[in-house]
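Read the single chain below, which is given as structure tokens and is the form predicted on its own.
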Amino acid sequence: MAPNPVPDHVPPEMVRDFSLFTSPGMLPTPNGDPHAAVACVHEGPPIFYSPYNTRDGQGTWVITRAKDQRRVLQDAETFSSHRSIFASALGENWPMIPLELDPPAHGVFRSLLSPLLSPKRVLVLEPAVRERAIALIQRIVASGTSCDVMKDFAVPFTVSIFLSFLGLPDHRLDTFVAWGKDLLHGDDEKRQVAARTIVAFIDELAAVRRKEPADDFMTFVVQAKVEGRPLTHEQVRGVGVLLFVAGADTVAAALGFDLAYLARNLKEQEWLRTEPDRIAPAAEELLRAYPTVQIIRVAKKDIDFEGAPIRKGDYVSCATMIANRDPTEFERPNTIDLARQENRHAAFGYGPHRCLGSHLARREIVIGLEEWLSRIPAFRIKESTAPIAHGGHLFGIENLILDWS
């Protein structure tokens, strides 16, 4: 897709040939490192304009400094999160809730949903999460001394947790994985078909739970009230779709990047295996080094931001993988230090929209690493194979074949 013309209000000297989709290192590349590739932006200005920096070819302002990203993400009065990312694939305009709501509605819905993903609630879920990780790893160990870690572990592990959250059985897992892959990484036609399928599924599940309540997330949503009123059909859909999108790929990708790093760094792998209490802080450093999400806001009014003439309607990119390599924020940002202290990374965003599921995501990653390291001996990337990493709206890795023979 050709990029859109650069708007007239953007000074030519502020335009830079950079894209999270097409710049060197962003396209699917064997043994690629898209996170290291984006670090090059820190050699340039703190803010610039990219003519092509979204899936649909839109240009965005790119904020490179972590402190400036925090300023944007904290300022919901100026920068809106309502983009209808999912609904736009259907030619529609409704928000994923609460992600794409602005205050004050955002706070109301976030308060409603926060208890479902609070640290206390995640503690209750943790035994089931660990049980799922153990079962998958035991199956892998029983079948040999190598595996495709994304297909055999990371994706089924994280998606099965999402399914149990919805109260659905694991036999639907492959179907959900296929929908998520088409939605997030397919071409426009696949994305549209997947979006329609997911909406129909969420609508059907909501209808079932209204008639047959259960102890699950969707029953909570259809029975919930906001300001004394039940959620509308569209609001239920917006919440359900967000849960699907959030649970489909992000944590699995993070686990994949983590295991790829450890497969290439055997001393650190063994250090974590022999000192498992180090895994939680190490996971924070790996979240800093390998975040997966580009956050985009839309300017609600004209503003001069650090010398950039941002105009109403402009897209503003706060890419987590750029903030996390900011040399003014992190000492030696391109060095992965699993013992790094005071790790103020941006993997889960910042401000009122900071990831609602961050507590669960953290525990999934830590538990996944704990159980993998305790059950799988020293592992490497299998000879004559190469993992394929890519950039884009959501960074990812595939074809990660690990071997411990």
Contents of the next structure:
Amino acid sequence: MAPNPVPDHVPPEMVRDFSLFTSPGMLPTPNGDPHAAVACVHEGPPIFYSPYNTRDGQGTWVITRAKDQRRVLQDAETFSSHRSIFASALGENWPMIPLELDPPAHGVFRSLLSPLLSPKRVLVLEPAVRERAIALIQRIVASGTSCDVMKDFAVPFTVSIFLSFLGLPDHRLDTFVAWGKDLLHGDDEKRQVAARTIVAFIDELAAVRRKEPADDFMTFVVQAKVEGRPLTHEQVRGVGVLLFVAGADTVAAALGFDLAYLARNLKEQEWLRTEPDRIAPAAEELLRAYPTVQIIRVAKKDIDFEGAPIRKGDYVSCATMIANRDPTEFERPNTIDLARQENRHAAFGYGPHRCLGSHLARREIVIGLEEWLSRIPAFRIKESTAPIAHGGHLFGIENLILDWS
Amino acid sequence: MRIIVHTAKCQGHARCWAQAPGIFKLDDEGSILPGDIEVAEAEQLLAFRAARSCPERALEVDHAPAAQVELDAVQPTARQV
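Right, the form predicted on its own is done; let's see the coordinates for the form predicted in complex with its partner chain.
First the chain shown before, then all remaining chains and molecules of the complex.
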């Protein structure tokens, strides 16, 4: 793809031919390891400019050091997250809430929603999460000695948890999966159709819950008050759409990468199976090694940042997979050490926009691995198959066929 | 050992609580309760590790336990899988 013109204020020596979308190892690759491929940026300067580093082909500054990403993401006054990523697909301009709000509005909505996904609240949701994992794995065990992990386990598991959180029955699961796939991985046309469908769906669900309240998330949102006023239709939509987008793909991808790693490392797989207490810290290390999200901010003002002349309007990329392989932050960053201590990884971001669903996501991953390892014997990648991994705005893995015959 | 809590930096990752729920207390949103924490001697290593897990650097260890110095020296080999 032809690179975009580099803005005049970017010194030519700071431009690097690197992109999470087009660099080697980023396109779907059989047996690929896109996380290892991006780690090579640490051989170069800590900050540089990439002329093509968003889904729609915009240039961004690339912040490689964890310490600098922390500074960017903790400073929402300078680095805004108001990008209307979702709405812009529709030619509209409204924020997903709270992700695309800046302070002070952000804090108000964040405080409203945080208790619904707090660590203690997630403890209450856990039994249902475990039940769902067990049901899916039992079905897999009953049907043979091989399966497609994403289709048979990771996606239905994570999407059904998200549906029950929203207060929706499982029978529409396939429909939601298809919408999510088109939205996140489809071409422009599919993306737009999916975005419209999702907006219409969230609007309708909100209208139904206004008339017929239930004990679920959307009822909470339509009944909630912020500064004494109920949320506007657009605000309700912003919250609902964020939940849909955020819950759709990330946890499933994490489970996929984790099980692919364990399928290729049988000694460690057996270690976790025999000592299940090791799974929770191991899941942290796998989150460090295989995070899925590139976070992008927009500079609200001119700032000289660690030698980079960032100007108002510039995009600033904080890719979690890059911070997590920073040798100044992690000892032996490219070695996966399932017993790593003090693992301050960036998989859920830093600062006020720290992933709101992180506590639920963590428990889904740990419970998913616990139940998988206790019910499925030593598993490997099925002979003559190759999982396909990719980079991009959301890293992912497909065609992960495991075999335990 | 004392842990200095920089409440304004806490973003609710809850890594401290996950490792040492008896030492680090959270509010309803999942953020740490304000106020520095005095840690009993028997819990120092646990508290130290939990504090060092904070992605935002919101927890500052005032006096590291002596045992940690030794641990750091052996850790690279001891924690190999």
